[in-house]
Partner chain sequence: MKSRNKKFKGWSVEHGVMMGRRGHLWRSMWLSGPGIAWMTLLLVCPLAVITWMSFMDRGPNGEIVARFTFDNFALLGGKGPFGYDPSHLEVFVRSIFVGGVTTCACVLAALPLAFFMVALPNRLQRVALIMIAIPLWTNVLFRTYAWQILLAPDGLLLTPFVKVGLMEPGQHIYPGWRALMIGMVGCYLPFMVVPVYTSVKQIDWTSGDIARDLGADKMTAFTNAILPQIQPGLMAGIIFVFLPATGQFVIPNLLGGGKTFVLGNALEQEFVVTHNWPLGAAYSVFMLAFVAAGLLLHTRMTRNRQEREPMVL
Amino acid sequence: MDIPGLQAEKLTRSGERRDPFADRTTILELRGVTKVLGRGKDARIAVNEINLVAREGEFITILGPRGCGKTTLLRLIAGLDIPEPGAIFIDKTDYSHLPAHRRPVNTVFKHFGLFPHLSVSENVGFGLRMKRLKSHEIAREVMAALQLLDLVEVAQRKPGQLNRGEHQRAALARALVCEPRVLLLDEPMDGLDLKLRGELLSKLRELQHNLTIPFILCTEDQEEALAVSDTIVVMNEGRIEQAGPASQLYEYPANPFVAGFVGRCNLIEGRFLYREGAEVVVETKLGKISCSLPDTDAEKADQNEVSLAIRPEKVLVNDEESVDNRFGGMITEVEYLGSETRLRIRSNEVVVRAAVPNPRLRLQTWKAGDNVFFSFPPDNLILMDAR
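Form predicted in complex with its partner chain: structure of the chain on its own:
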């Protein structure tokens, strides 16, 4: 089969990924940024030698579990904490040791943090007031920001009288009115319902499109990350696990952590047996599994203990045509989700999750207890180092 899209995917897999931001100006650059939090016995490395580049108009999402250091990283960029060691450049200028109020960076904080004693317009004008702008200039800029974010009607209200949507827009306006070179967003969707999330995300996308400054958003929610970002940076325990566009992270996770954190994934542990050209054979509890390996990943094959990852929707169930990596098993759980059915199949003490698209015309029924066979297409298996 010769499908153009498939070819493109192959190309990216072999490392010739085209970076859409390659020719843009670098605005923010982090070099070896490290931060130790706490002292003495409680000291722990919150951020560990992070290198990161944000270019003009790039939407970067820092994705990671609670306590992975993403908030600390944002605080370092904002200047609320000082990296030690490490350097932070904004527009090629070293800002590493300048405090927050002297950096051209603004943040939308977790839970928005509007000043409760100030009205919306006073909140939005706060940054300009700190810059000692003239009052008529402040009024003009504030008005423009309020109009941009649909807040004119509530301009005189106190934060206590706002609804959640107005809250988030006010926080956004307050940060943007300062015309930062980089906008940081610390879990802005936390605690918002789905509808508001969607509205905020599209608003962010639209704003970012017009402003051409990099946005750096940090979140625990991978759906949010997949939806908006140009680049996703997956962080764990203070380190960057993998960075790249959403599709790359999803299709080619670099390690089991990324595979498990971005989307759902089956991880099958095994032992490397042998390699024949692009074909690698791994011994697992299920039996021998062969997978095709792009050339650039060759060095991975030398590892003895390896993990195989495959997304649930790539697992084929009862597919007569497939021949490779075919195993038998029993369905233990069925979840009917409308567009797809999620199955858990147990085979030889290994539980494999599969997501089968529901056919259009006839209702195919899966029952717990059914014996089925499933297969892993060699192209869709990802080989990585076991942890």
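Okay, that one was the form predicted in complex with its partner chain. Can I see the form predicted on its own too?
Partners and other molecules have been left off, which leaves just the chain.
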């Protein structure tokens, strides 16, 4: 059974395959980019044959767990490392073996890198002075960058006098003032509190809307990726597992890794039983579960080990007896979060997570130990090969 093919058809029918950047100019292109770290028996492939394009005005987030290769990939684009093999094109020019200072790329690092002895305005104008621009040109460009990042009031302060949000915005201003063709962001929200993180995310999105260059953000934080990205690239063990719009990765993950890493997800292992038209039936520890897929002539195969995925907010709790995929279980954990209540339900050694909206002016009365019924709407289940 061609599960990827079935999922692709479902995705196409939903309209989620439309690429809003398809007619935009390609600014950055990676072709087969690979990087091996270490030598001899300690050698490991940190980045493995990456192909990627960044188009005009596109906000791309490279998302993955620590050690997946995302920071190495960012360093390769910046020119801090050289691909072995592979090619990196910017505006159709091959920059693969040119050093960082000869690439039209700027990077905002996790720890900012502002010069502590210079004021904010002096830090912002540093790159322009290296380009030997005239003083009045530097002053004009620096003021424009300070205004863009809301830094005019702190322009004469030293980095040690700034809060974390101001510090990060100053680093952004310094990176943008030289008008790079690509802006790279290496976990810029790391260490910021929730309020500053939200402010910086809003500022990044505002900047991205106003500028035509692609932004490439590197992060482990799923919420950051979902909040700002036009395209999310999920990496694991040096490879791209899936790339596409946030909604596509959330609603149609390509495999269990992506389903579990982009948002919360229930993954239920099972064995393919049979297919009738648009319905596929899978045997699981909960019992038989049916899910709806496009009606194609895909090859049928018995004994396939598969995974079913469903997001917690799409699990129905205490539903009617007539619905499909209905099971009983016991609540083991209740988490009230204001807008929703999250439940963990155990049924036949399977733990199912559900997120139920809280109706206005009515409190939910669930508690640990309660027995409930829950169901999986067939249209909301995702079928994928097990890993």
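Predicted model only: the values in this text are computed from it and were never measured. Definition used throughout: the rigid core is the maximal C-alpha set that superposes within 1.5 Å between two forms. Positions refer to the first chain, counted from 1.
Remark: with the core as the superposition reference, the CA shift of residue 118 between the two forms reaches 2 Å or more. Once the cores line up, the CA of residue 309 ends up less than 2 angstroms apart between the two forms. With a cut-off of 2 Å and the rigid core superposed, residue 185 has a Cα displacement that falls short of the cut-off between the two forms.
For residue 136, the displacement of the CA atom between the two forms, after superposition on the rigid core, amounts to 4.1 Å.
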